[in-house]
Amino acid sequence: MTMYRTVRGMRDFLPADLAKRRFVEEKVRECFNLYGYDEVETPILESFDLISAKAGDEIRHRMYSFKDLGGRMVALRPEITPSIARVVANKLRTEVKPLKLGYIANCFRYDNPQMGRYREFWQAGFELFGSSHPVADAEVLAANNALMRRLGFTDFSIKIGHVAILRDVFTEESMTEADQNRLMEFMDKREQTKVFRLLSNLQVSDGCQTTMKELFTLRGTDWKRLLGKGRRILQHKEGALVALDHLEAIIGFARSLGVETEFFLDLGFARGLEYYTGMIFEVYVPGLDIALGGGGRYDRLVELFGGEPIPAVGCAPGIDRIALALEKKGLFPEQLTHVEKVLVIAIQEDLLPTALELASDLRKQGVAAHNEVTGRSLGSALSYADKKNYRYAVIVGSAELEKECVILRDLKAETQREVPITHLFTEIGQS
């Protein structure tokens, strides 16, 4: 007999695994409510052109794409932001701004499976449309920070940069957007050797080479000092100086919003997606060399999809990676589900209808009451209830029924007592 397994890079979520994912999702939704983000859903399948427009070469080559039966080129979404921008461009263009949209969704990329990287993975998202003010960027940082705190993380850092600084340096060399994107992709992978090899091949000026070498040294937690050094290095580049001022304002507003987390400034930092236009960031915890999420400003994406020019900023916490970090740090609650289950057991077959009715009545009152459905012995049924973490067993026996009572067994306290049926719901609630 053939034993079928999951496709490589895909996973089955067993109850314990799904409970952990749901725990993270619950905290995300709490932050949606706290910061005013309305949750939306978009299709898993999108037009290939939409998804690939500003995805970056690395993602384009790793998308699950194919022609459908109508001959249209489509793709499983590798991320969600383009889909959200499409929704804003097509369906929400007249909505009052700022517009705040949140999502929780699965994405697909043909990556090499490894720790924290899967071919189907789950992302959350906070997307804010309609404000170019640095306080909007700061709010997205604050929402991401609040999520990490609510999840139980106390030791984490936010790496932050600004792609407009790099774009300004590259544009001064009359570099094409395609070449700029290739450089950004190498920088995203921390492949500095390839960056300088490409700069040489593009025959940029010695000044550009020197500026890039200096920018790569400007990284650390003393962000005020590093911004000052950045201003001296970029003193003749007006656009880069504006970006530095913008970055300093964002961090200042984030502090006002209660973000006490350490900022790690990196002026040679880039992300692989091509649509970023301003501030970018990623979140890290010590001992785990993968970002738990990230985001940034993308002011031209909605316009690319046919909408009016709308400034936008957002972030995508990685649900799988957050769950991995919670596991490694021992931060998951011992009991992820708080429903106290009740198993209703009929001692003999002719009492089964009464047991079924009793469980049904309890469910109508909101109790998670389940019936013993296999016909096993009382001992076996109680053993099963204990292994499956039931809090109570309600034992229906003829002697007790004659007195209109049942036996309520508290499996946690290892006690039992006779309880009138009319008082059962109250007794379960008070135990």
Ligand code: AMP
Given for the second form:
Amino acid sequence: MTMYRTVRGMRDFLPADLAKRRFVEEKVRECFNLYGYDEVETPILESFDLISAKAGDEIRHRMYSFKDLGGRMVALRPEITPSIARVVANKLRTEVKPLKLGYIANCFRYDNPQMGRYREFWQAGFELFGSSHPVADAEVLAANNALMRRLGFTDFSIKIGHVAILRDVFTEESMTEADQNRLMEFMDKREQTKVFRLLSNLQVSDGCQTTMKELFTLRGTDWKRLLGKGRRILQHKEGALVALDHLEAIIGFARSLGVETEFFLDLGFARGLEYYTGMIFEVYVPGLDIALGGGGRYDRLVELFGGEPIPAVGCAPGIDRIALALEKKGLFPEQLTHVEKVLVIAIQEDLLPTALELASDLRKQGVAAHNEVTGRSLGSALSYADKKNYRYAVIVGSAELEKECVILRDLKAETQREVPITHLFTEIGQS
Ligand code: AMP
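Can you now output the form predicted together with adenosine monophosphate? The one shown was the form predicted alone.
Then the entire complex follows, led off by the chain already shown.
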């Protein structure tokens, strides 16, 4: 007989694993609520063209794509931002702006399975449409920061950069968008040697080479000083200077919004997705060299999908990596799903109807009361209740029933006593 396994890179979420994911999701939903994001859901399957339009080569080549039976080229979504931009371009185009949409959804990428990298993973998302003001960028950072704090992280940092600086430097060299994207892709993967090799092949000016070398040195937590240095290096580049001012304003507003987290400015930082037009960021915790989440500004995606031009900024915290970091740092609460469970056991077969009714009545009052359903002995039923962390066992026996009572056994305290059926709910409810 064949013993089937999950497809490589796919995971089953057993109860304990799922409880961890749900814990993170619950915190995400608290932040949706606190920051005003309305949750939406879009299909797992999208048109290949929509998803690949600005995905970047790395993701484009790692998509699960295929022709459906109707001959359409489709793909399992590798991320959700294009789907949300599609919805805004199309179904929500007349909605009052700014519009804030949230999601929690699974994504698929044919990545090499390893720690923190799976072929099916979950992203949460905060997407804000209709503001180009730096305060919108700051608010997205604040929502992400709030999520990390609520999850219990105290020690994390936000790496921040701005793609318009790089685009400005590259555009001055009359570089095609495709070449710019290739450079950004190398930068995203921190492959500096490849960046400079490509710059040489493209025969950029010596000035451009020097600027890039200098930009790569501008990284650190001393962001005010680094921004000052950046202004000197980029002094004749108007777009880049505006971008630096934006970054300063964004960090300033984020501080006013209560973001005390360390900012790590990196002017040679790029992200693989090609739709970014402004500030970009990633969230890191010490000891884990992979980003827990990332995001940025993408002002032209909605119009690319046929909508009105609408500025947008957003982020996608990665649920799986957050769960991994919580685990590593021992930050998950000890008991993730704490429910006081009650097992109702009939001592004899003929008392089963009474036991079933009793459990049913308790459930009507909101108590997680379950019936013993195998017909096994009281001893085995109690040992099962113990192993499954039941708090109480309600034992229905004929002697007690004659007095309209049952035995209530406290499995934690290992004590038991007779309780009138009419008092059962109050007794359990008072624990
Ligand atoms: P991106 O859409 O590439 O900006 O990724 C945003 C976040 O999604 C990352 O910071 C990760 O937390 C998460 N993520 C991306 N790819 C994977 C993957 N293969 N496995 C697990 N999480 C991922």
